[in-house]
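Have a look below at one chain only, the form predicted on its own, in structure tokens format.
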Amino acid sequence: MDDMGWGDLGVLGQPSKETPNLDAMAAEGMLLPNFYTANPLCSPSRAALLTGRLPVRNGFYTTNAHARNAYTPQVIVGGISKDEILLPEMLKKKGYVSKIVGKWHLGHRPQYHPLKHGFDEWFGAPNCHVGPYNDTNEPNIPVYNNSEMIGRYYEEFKIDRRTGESNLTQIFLQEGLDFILRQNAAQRPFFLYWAPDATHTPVYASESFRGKSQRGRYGDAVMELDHSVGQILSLLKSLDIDNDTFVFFTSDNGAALVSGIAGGSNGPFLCGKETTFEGGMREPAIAWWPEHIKAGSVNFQLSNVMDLFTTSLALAGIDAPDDRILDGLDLTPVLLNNSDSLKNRAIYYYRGNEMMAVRLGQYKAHYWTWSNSWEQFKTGINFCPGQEVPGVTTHEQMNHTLQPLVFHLGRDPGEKYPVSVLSREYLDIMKELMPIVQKHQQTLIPAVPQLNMCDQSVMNWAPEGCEKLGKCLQPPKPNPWKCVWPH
């Protein structure tokens, strides 16, 4: 999902009662409570689940500035590497049909999309349905059918914003649905990334989904989503295939807590999206695999979307590639036999170029704090409103490097009060925590940034397909510059 957060989900504790298909999704299969995405912003996030890398590895950060987010705007020069190795190329070993279904997010150019880098299949969108423009400074997001763009956001695929109408969530569904029956009938094995952004600001439902819920908008998304999940799990039970796929939920960062009423809950934990506290990077996750994940558990296990990579090519009988180093684990004893032997390991919390904290086991330490700057927070920029922590929340670069900030999450899930540097308890971590970010950061390799360069020129003017549809724009000619992230 886009800027769901971990708070929306009723088996989380949201109260309103939006997701019904996904409370029983858990309690058919497995709740993981500590499930991390690897960044708190949309495009790195995606890119570290289908490499199983850090985005400091497979390139989807930004070195312009330090500790800055970027993702993948229209005017964005690159996208995903050819180097890197994407989860649908590894699974064509086997056989596999992979469709990607919503928004992609890992480069616009022709050069980046989903058929060129292992997907057989795409509907969606290169960027999220931000708009709409004017076609003179900036045009409007396409819409792919495979290689060639059959129409805009906000021309041929409608998005109301004064009223938060459009049946995007159906048509991404049906497309979602068609592809699984036409694997089945095939009797192929099938990945199916399903990726809708309607949660993403603007937010958007369904006439039928519009004004159900008891929060607004965003409320209405979530049960449109929820409803989706629900018709998709149906389909695998209908067509008697369902012990046969696995399936995962979850949610690319926190929820977008500068949107007010228009983005979601994080439940009880800290900030939101753009930031690596823990309701910037904590997601709600649920597996799902009737007869081999037992219905009802919930497992502790600290968990990342990198793993879902590892982890699906151990379900696929896939070897993992050895020519590089990847940030995902095999969750398998974890999800299959609700093993433990897992528990030791950290989580790393980045923001582009700069590893900000790090978890292991109940403790956090900081090692950085920022919220977001003055200058931005000023402007009413706020990602996290009604939750500021002083010495915590900064509006500063601070660098505790020398002595971070430790926090007991299992105490203080907020991260509001800090175990004292003058205990016991904070030396007995530090030194268990030391060696391994040393080592984390010795073999540590960043790859060439690919989120540096901007250009007005390399924006969506003449997509693929566009001749076809009248629909071709003329480009300015190229200007290149290095791309500013405020944050």
The other form holds:
Protein chains: 2
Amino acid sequence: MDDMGWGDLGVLGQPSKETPNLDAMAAEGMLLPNFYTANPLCSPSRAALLTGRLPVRNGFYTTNAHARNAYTPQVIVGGISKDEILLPEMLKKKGYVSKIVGKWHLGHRPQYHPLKHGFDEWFGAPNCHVGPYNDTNEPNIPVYNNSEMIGRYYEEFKIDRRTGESNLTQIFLQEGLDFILRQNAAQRPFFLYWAPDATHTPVYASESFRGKSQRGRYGDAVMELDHSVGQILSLLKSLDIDNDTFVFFTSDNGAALVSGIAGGSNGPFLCGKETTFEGGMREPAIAWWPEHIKAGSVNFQLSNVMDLFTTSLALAGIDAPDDRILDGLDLTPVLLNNSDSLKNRAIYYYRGNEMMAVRLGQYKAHYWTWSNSWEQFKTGINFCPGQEVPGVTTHEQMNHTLQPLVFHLGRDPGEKYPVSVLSREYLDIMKELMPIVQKHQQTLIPAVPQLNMCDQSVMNWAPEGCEKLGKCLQPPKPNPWKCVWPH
Amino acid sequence: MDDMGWGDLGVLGQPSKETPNLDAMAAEGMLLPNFYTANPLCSPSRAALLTGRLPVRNGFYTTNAHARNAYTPQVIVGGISKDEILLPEMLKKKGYVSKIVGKWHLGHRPQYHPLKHGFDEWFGAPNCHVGPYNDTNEPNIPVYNNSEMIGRYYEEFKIDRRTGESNLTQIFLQEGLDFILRQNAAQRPFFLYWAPDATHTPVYASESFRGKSQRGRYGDAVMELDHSVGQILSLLKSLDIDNDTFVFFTSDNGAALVSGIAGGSNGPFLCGKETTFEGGMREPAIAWWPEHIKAGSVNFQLSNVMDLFTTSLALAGIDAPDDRILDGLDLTPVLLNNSDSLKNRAIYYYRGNEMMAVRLGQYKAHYWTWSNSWEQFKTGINFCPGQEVPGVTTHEQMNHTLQPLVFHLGRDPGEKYPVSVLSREYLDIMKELMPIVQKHQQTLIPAVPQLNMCDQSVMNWAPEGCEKLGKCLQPPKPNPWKCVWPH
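Can you switch from the form predicted on its own and show the form predicted in complex with another copy of the chain instead?
Starting with the chain above, the whole complex follows.
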């Protein structure tokens, strides 16, 4: 999901309980309350999911400024490196057919497209569905069917900004269901990466879901996505392949509290998208595989999106790449046996080129704290609306590396009460954590940053297929600049 | 429950998922996400539960100062008026035997005791388990078995403040189970008011639950209470009277955020105990009655503790008193038929003698806002730690009666984004709400306030039964004063 928060699921405490299908999925599967993304922003999170590697290792970050979130708007020059190995490339070794439906976000220039990186099929868009644009300063985002565009958002693929209506989720659902049906008919193993974006602003829902929730447009979008997940699981059951299909539900980052009532909920957690507080990076997560994963189980294993790379390979019986460091772990002992053999794993909270925080067990140590700058904050951009924890939700980048700010997330999931630096507890956890962090940082070799350069000439002016549609636009002359990432 | 918050149940989003029995109770029964207490503090809330009437009608409030929460500490002179009719008195008409186990809190002087107000049995204490006291300025709180004390907290009934250990919840559980067994054996209809207080500071748990949760002592207490609820429901099942027994789970007010990590969670809601924001008054609520209440249902009916009075009478086939105004509604259409016939009912949020806010449908209008005074706030007393919504969580009593501050709780459960007073939406809701509020206020006849006077001589110096135990203390001379209620 896109910008959906931990607190948006009924089973995770959303008061308006809009997710009967996801709640049922949790009741039939395993809920993972301590599941994380790799970055509090979309593109790096998705690159981490597909590579099993931290953005700082796979190139999805910027060095233009310290600790800045970067992503892939239309002006971005970079994208996923050809040196990275993506999950569908690996799955091919055992004959898996792979499709991405929805938002790609790993680069929109031709060399970065999904079909160049292991996917066999693609239906969706390379960038967010923001718009409409005027074709002069900026073209509308193209929608692809495989390697050719078949239209653009706000043109052939309508999104009504005034009413919040769009049938895109329905289209994405049909694409997903159709893919499953075809692979099942052909008896081929398959990987469906179903990545709809209805809960990212501008939030949308189709006619039959509009006005149905208590939460307004955001809740309507959640209800349609929940319904869609239910349809997918139902199809697997009716095809009698549910016991052969591993399904994982999660989101790319915390709810965008900056969008106010147009955004979702992070439940009891602090702040949201763009931040390395819990609200920015803890994700709703459900693993489902009838007869393999115990129904109604809850596992507190610390885990993250990069584990999905490694775990999927393990389930497919494919050896993980051994020529690079992978940040993902194989969760099969957790999922299949409720084992706690992975209990000493750490979770790293990165923002751009900086490790902001680390979690080990119940303890989270902030090495840096930052919400956003005073300058941005004063313009009304607030990543923690209604929340303020002095010394924690700081508007300056605070360097705590000499004495990290430590929270016990069991007692204090909202990160309000730092563990006293004078306590035995603090000394004990830092003694355990310091060598782990030191090793992590010393052995980390950052990739060439992909998100440093911007250029208007690289926008989606004339995507492949535009000629057939008569929808090619004239790009301006190349004029690259160092992208400005304010957060 | 005592000071347990909406967000403390697994099914309502507690990340550490400590309540498998309550979650199962919800799966077997009905979850009511829009259930409220009548006051954000213990005594008035409990008086409202047992009388079906707002505290301002049943006398559980103060007029010493404007909009102040008051309760029944040991120095309180007042208690539940003999003019009030309590639920067990009504249930007697159909032969019900009633027992309260745990905290009473409706007055500790002899004339206010449970056995004087309809209960047939009592095991527990009249006040909170705070202490230990020194017997000179203040006696320890007595524990009663029916009309006689059998010991005191910190003396015969141990609570270890250092370790947080006490076996009180186990004792309360056994008392409850024993009562059910006896009434079942005698084939008598019964009402058990099981009111343990382990989640009120000082929080405690018994040896077998200490250290078991991820949340520290508070979570340990929750786990023991959850376990106890499971035991009670199991007993009903094993006696084969589950289909004949209506069980309702709720709490007396929001989690005491003022206690920091010693308190619970209000999930996504604003502030906590003592306030009329959602975190102060929205309560976890589960209705359970196998074969009568639909398993796994969720009903969004606005309802409150006073409805339990009226609903219980309806279920018992007893006419409600017709000589007084009742604030509770009969929820049987909601519980038994999932009806929405009560959809136009309003919820009133009182703090002492003031109606602070009203909810109708999804809209909540604040007529007054107040967290606590600057004076108190500066001493470190914070009812909204880590939260601050400008103009909402005010430290002055802000009078909005001419233009209430309106929130849409569906879109904005955290009360962060007031509906614009210039909008059509604002005008529409106020047009609907104003006559309702006007009627409520015009027809309201406040009772004589019971919580105005304090006196050290009325403390639990020499409760009935103390002679037998040799535990009578000498009270000081009467010296009444007007109680000071700072919040």
